[in-house]
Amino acid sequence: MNIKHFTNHDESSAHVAQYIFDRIQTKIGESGTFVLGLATGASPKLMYQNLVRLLGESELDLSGLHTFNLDEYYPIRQSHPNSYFQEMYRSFWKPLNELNPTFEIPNGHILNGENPKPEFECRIYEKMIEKAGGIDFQVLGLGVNGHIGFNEPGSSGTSRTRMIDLTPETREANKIYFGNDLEKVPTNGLTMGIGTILESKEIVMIVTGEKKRDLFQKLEQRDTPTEEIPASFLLNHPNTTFYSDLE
């Protein structure tokens, strides 16, 4: 595992943001395009603030920047304040567009949690990623039970974008976003598969929070992937870096 250790979350987030910015700047300069995979949750929020500032203050033409989010609750309306659509609109797409209008909000893509045909939605999403040329750089956070995206324990390393049942651990961890009412947390999610994620050219996982300590230690000690810890499949990826602020 390629692990970069930092003393705190602020420092880690700033380093990741600068690194991604440099990657975007280089490839935009060469080809005019960049495909960035995004995650939601607490782990990347501060990094997004830094990255939006860096991209917004730059003179880069971001018309060729496309983002694809890992996952979305199902079922949920995109207008729901706790949908991942709204989270990304508030934290990334809208502020970036305001600072650098060359980035177009419709170029921010996310699975639609209100599509009555979720299987169709997932197939279309795979085709959209393929049409965009694949994901150049994927941002991940580490779930409390080792999930990446909504790929819960038991997910195959070759899985594709699909609907999945959310585990009690995931729903419990996310209830804080739904007024601490577990009944309001959706029971399903739409997610890129692990196989889809592993096709990204480069991956960064942000590891933060004391609740992740024991899990990350287990991950560090592994030599081979296990479905019990979906994040362990990143051991099969040739270009993944873990950014950790855990001592």
The other form holds:
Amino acid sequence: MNIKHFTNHDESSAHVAQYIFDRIQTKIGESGTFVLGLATGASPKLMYQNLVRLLGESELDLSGLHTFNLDEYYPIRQSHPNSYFQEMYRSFWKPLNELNPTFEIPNGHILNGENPKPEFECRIYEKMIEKAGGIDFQVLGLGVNGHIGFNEPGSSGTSRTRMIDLTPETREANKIYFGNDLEKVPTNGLTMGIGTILESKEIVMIVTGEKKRDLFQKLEQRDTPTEEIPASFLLNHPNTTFYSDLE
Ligand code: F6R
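Write the structure block of the form predicted together with ligand F6R for the protein whose form predicted alone appears above.
Let us now look at the entire complex, which starts with that chain.
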């Protein structure tokens, strides 16, 4: 496992943001395009602030930058204040477009949690990623139960984008975003599959928060993947780095 340790979250966030910025600058310079996979949640929030500032204040032409989010609740309206659509609009797409209008908001893609045909939605999403040339760089956070995206324990390492039942742990962990009311947390999610994620050319996982300490230790001790800890499938990926601010 390739792990980089940091003493605090500010430092690791700034470091990841600078690293991704450099990657985008290089590839946009060479080919004009970059496909960035994004996660929602607390772990990448500060990194996004840094990255939006770096990209926003740069002279880069970002018209070839596309972003694809990992997942979305299901069912949920895109206009719901807690949809991942709204989270990304607030924290990434809109502020970036305001600072550097060459980034076009419609180039920020996310699974649509209000499509009445979720299987169709997932198939189209895979096609869109493929058409964009595949994901150059994927950002991940670590779920308290080891999930990546909404790939809950038991997910296969070859799974594709699909609808999934959220586990009680995940709904419990996310209820703070729904006024601490478990009833309001959607029961399902749409998520890129583990197989889909592993096709990314490069992956960074941001590991932060005391609640992840034991789990991350378990992950560090493994050398083979297990369906019980979906994040362990990253051991099969040739270019993944874990950025941890846990001592
Ligand atoms: C969100 C996602 C999830 C989170 C994970 C950690 O798009 O894919 O897998 O990354 O649940 O969440 P935080 O960062 O809030 O601890």
